[in-house]
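The chain below stands alone and is given in structure tokens; this is the form predicted on its own.
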Amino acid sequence: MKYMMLINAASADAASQCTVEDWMVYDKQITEAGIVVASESLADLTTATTVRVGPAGDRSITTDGPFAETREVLGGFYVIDVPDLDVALDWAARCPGARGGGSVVVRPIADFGV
């Protein structure tokens, strides 16, 4: 079963609880386990643009950055293919992004049978 792990790092104001080396070790472990379908790190939050669509279907509002203040920042994701939710949660708990006020949201990938 495929799961997406959305990595929400603590805001830039919070002290980081992990190092680049921690990420390199985790990435190597999860890749060598053969379960990674896709993974990416996202560019800095300041590069984001939020789009809202008005009632008429027009692009009514674009805003640089996130729409609202947040304590967490979506920093990246992994899509993994593992036997069940318990295994996905185990990999999420190992993720450096889950430390120091961060979190990893685990969601199953919808299967529409197509």
Second form
Amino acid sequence: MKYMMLINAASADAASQCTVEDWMVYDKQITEAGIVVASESLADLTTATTVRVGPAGDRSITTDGPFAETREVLGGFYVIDVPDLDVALDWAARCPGARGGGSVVVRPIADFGV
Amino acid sequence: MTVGDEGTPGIERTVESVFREERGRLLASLVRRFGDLDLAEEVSSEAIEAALVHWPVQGVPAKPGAWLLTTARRRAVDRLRRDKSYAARLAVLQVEADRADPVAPADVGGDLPDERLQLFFTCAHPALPAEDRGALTLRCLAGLTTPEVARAYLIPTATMAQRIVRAKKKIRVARIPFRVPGADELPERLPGVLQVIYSIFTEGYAASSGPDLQRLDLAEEAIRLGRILRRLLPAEREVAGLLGLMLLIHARRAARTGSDGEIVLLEDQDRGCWDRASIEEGSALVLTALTGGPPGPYGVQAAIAALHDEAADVATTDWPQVVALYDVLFAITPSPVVALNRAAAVAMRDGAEAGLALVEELDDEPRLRGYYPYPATRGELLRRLGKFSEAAAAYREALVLVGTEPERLHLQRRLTAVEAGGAG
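Condition change, the form predicted on its own to the form predicted together with its partner chain:
Now the full complex is given, and it begins with the chain already shown.
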């Protein structure tokens, strides 16, 4: 069963409570557990661009921001393959991104019975 | 129909009582094997229908629970084979079921393993919305129908059906596991299960005039769930504490409302109407709950309830002990509501003035804003001190906030009395 962990930082540039070392330790643990399907850390939010296409096919490209400092921002993700939600929640709870006002959203990946 | 009409109602009653007793276990076993609450419920219903057809002819089997489980399991396997979308899953499920449970009970005749504890933890899983947990527990473990659960929570059946569907879907799709948490996780997860049962109880206990009886049923349902949990987890003292607490409160049910359906306060209740058997059983559970380790919040609350229930009247209640227990409770679960109850107990021990001083210390506590027992308690203490106009103001404040009719009636009476007292 695959789950995506969406790691939301407390804000774009809040003084983070976790260090680079915390992330490296966590990444090593989760990788060595052999459950990681995919994982990426996203580049800074100021580099994001949003595309919308209207009903008439009109394309609009926007850049959000400057960003409110209190807003949670998606900073990265893991896709893990574990037996059930409890195991996924345990890994989410160990993630440094869940601390210091951040949060980790755990979403099961839809299974179309392939 | 080859059986005489007079035979059928008896069989139906047997089937109903068997089903009521076995339903939770049956569901838990099926969910464990097939991992799907909907499927488990459907084949359970089919098994009961089959029983209603076969038992009048063949007689009730020696182990009706095992008969139902076997029938339901066969139906489930048939269904999975027929249903293409399930076909792939069936293979996986059977492999997993065999791995998880290598010694499956004999197909016919074996005693059912009791897997209801897994179901308790699943229904109370923190990943489910809090408002769905009680409903799901009533549906799956108490065996209430969706309309019955809806009636219990005073919401439309359609809304309740949606909630139950949503919760079951989350269990299935997000794969919330059916398992008892390990010893290391139990302290974290058990309070959630206890909370669900207690919230069912309080929902039933806050009886309002119309659906009065139905809601007392709900309190009894919670007690029944508490008994099941106690059998399944005999070593957990907080389970004993919760069951004791519910029994000790429920013991007062006949004296809790007056002739017009108004709430009667503890000190005004006719203690002759209290249920002695429940009090004895509850008090024995308090001893279990408080022996052998640091006390938990349910055990302490049960001990307080026991002191009230065992006293002949308000005057001879052991108020110093009640206050001491509130001190313990506040140390475990510091909350303004506990502080308010403690203040009321201090008023009984040291007089209304001492109690009022403590109540007024809580005046700017934001969590008591909008909580009607706060102004109601203040009104009560002011009334006892003869400060009728201040008491009237407090009662009026409480009347704005009060939710249910019996409580409103009580406050209205007190208000009328202090208004008359103040004028006279």
